[in-house]
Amino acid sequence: MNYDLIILGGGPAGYNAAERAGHAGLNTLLIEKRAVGGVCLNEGCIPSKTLLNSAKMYDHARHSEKYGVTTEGAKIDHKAVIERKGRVVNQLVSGIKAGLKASKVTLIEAEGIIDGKNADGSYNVKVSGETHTAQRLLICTGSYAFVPPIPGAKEAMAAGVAMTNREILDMTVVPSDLVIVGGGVIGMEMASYFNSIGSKVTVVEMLDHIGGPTDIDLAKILQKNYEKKGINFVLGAKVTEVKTDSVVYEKDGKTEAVKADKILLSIGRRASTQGVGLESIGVQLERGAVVTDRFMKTNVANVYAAGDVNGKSMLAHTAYREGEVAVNNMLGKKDVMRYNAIPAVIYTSPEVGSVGETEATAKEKGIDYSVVKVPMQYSGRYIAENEGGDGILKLVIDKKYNRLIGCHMIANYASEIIVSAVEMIEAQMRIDEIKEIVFPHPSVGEVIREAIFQVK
């Protein structure tokens, strides 16, 4: 068969950007070898964040007193909540297909490998014995979960003990001792479902902070949060060997071991390029992803990459724009793609939401800057809705330009509250236009406006 285009995988970046092609008249084929929704959705971000809203239901009910309200015998039902995660993610599924069937995308539930270029320009796939040919590709086939080769590691998977995000986000039982190696974003909102469902949780992390590049005053309100809840937190610490019933670090040229009958390997995520036939026209890769230019092209002709593949922002929102300007630019609309307004999200309890510049890349970068950070209480709604809460905002200011150029925060619904700063970076709008705009009160998102007053 022969397209306008074939799009490789069917994740956030693939079937965004098949429906877009497809609503713009172009032939488009999908192929997508596992789970229509990649990862995100059928073994990340929407898994999670079923999970994580159980986890909140649950610790309402058991802490709510200090808001005058009291539950006796709340329960929670790890079993049923795996199940009501598969529901969610079977009726999500059901609507990307539709909206691909009403955009006449072509799908194939299948493995594509490109084979080879044509005389004319055209690309070859093959899928299960046939052919299918295209005067272009869209490459988004996403990543996987890296497992470094620490020792006991492929032994202790074998067994049932080690995991993935994959695996984890189907286990049905409640492990009496989990222990998390890594305390990135998925290794933090882990963290926070098992330790609220009753599992005793140990992180271990090399670094000497949790949350990646994640300001660093909010990951230190993020774990002295979660240190009051139990869970156990093994900084500067490396992974020297995984065990059926512990894992071994070694911290402070100390070795010590943390027992498990659980664990979660969650070191970090890497581009799938490795077997999808890249490398039959020449596509130009770096440190296992593909290389793409601000219109998401690569060094080949006529062939686009998009998400986690390219290896700049793996996070299925960015993926959804990175399509977007592929095909855009495929149907001969210029567009750029821009990683400067880029959101990031915890979605812990308290949520860490993240977007633009902190005070550490605004050093590293050289930029003139100044900081302004007020506590979440100059909001009267978060006092209302938060006994006791130590969330912050932090805003990071171009001084140059007088604009914002970095907004973080730790507060109850910060993904939500965080695109307000996300739209004032992209515009790059200036301290006094964003002195003018009037946020609803009372709203925990109107500390913004009272911080934005306190820049000088």
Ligand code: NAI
Given for the second form:
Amino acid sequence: MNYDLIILGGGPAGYNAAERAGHAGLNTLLIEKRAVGGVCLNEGCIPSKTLLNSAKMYDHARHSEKYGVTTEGAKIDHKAVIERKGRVVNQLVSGIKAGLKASKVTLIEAEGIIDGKNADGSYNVKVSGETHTAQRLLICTGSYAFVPPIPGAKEAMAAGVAMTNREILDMTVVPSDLVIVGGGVIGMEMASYFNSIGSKVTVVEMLDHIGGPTDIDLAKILQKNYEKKGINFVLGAKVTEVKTDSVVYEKDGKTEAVKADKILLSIGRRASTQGVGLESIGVQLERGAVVTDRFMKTNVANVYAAGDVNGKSMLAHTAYREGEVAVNNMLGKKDVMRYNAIPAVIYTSPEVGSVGETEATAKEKGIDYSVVKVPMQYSGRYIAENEGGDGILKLVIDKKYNRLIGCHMIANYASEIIVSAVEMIEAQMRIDEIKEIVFPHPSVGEVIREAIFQVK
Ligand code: NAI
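Please supply the corresponding structure for the form predicted in complex with the ligand (the preceding block corresponds to the form predicted on its own).
Below, the chain from earlier opens the complete complex, with every other chain and molecule after it.
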């Protein structure tokens, strides 16, 4: 069949773009080889948040005495949590399929491979022995968990001891000793869940801090919170071997090992560009990812790419927006992708929410900046609801333009609160303009208003 647009990959970039394109009247084919909803919905964002919510309820039940509430006999049934996760995922996948249908998008659940260009400028895509053509392509093939070439890693994976995010979210046993290699986003979220449900968790991280590019003050507070909860952090450690009962690492010139009955490898993801047929039309790659411009165009005419496959931000919400930018440009509406106000959240407890420049990136870029740092205790509601909470909020201000360019907080609901800072940065609001915004009182988010009034 001939379409106006063929989209390869039905994750957040692909399914959202397909709906937008379908609504706009483009005859659209969406091809997904594994599961509609992609990694985010099936083995990432949503499943992990479902697990973390159960852990949060369990933690509340066990540690509520300080709020005058005693709960006896609280239990968590990990198997039931995993079963519920399956139901949540199914419900959302059905919702996406209904949305695609309502937008008149054709969905094929099979592998699609690009197979060259025709004389009329259309592109071929082979699916289950059939060839479909379209004037435009949108590549949204996502990313995969990187398995490091560390001796023993592949064997430990084959033995079912080592896992990536995909397998761990389906694991029904509670490991007694879980070793997490990589203290980034996935590592910390899974460390949080398994710590809550009773595993002895060790995080082995190559850098001298957890949380990757997270503001260093926040990363330290996060680590301290989890050390108190019993997680063992081994930082500045290089993993040299993965065995089926331990992880071996080098730290300060010494070789040591930590016992493990399960191992999570969470050391980053790589763009999925192999086996897609990109070479058949000459799509340019850089370090394995598709090169895109501000309009989400690749180097090939009428071929766009959005989501993890371009390796730019690797977040579902970035993918949504990139897909929309691509579709708008296809439709002749000029739309430009901006990356300066994309929020990032680590859904631990407390949560970490960040947007824009950190002190480190502002310094790197030579921006003349100032910083305001306030404890979350500036918020009455935070104190009322977070006994002993040690959260902070940091604002980064561009002194030249008197604008907010970064906001970083560690506190529960940071994932929701950070949105107000996203809007301020996206709208390039000046500090004096932000001062006029009224926040609800009492709310945890009003701490942003408090901090804004401290900008000199
Ligand atoms: P990541 O890039 O966040 O963290 C990987 C960590 O592994 C880094 O701290 C790195 O220094 C460390 N590392 C690398 N090689 C190592 C080695 N050999 N030994 C020890 N440590 C090593 O990657 P992660 O956690 O796997 O997440 C993958 C992607 O998924 C990220 O792009 C992330 O943004 C996305 N994601 C986002 C979530 C969210 O928004 N809440 C949740 C989960 C994933």
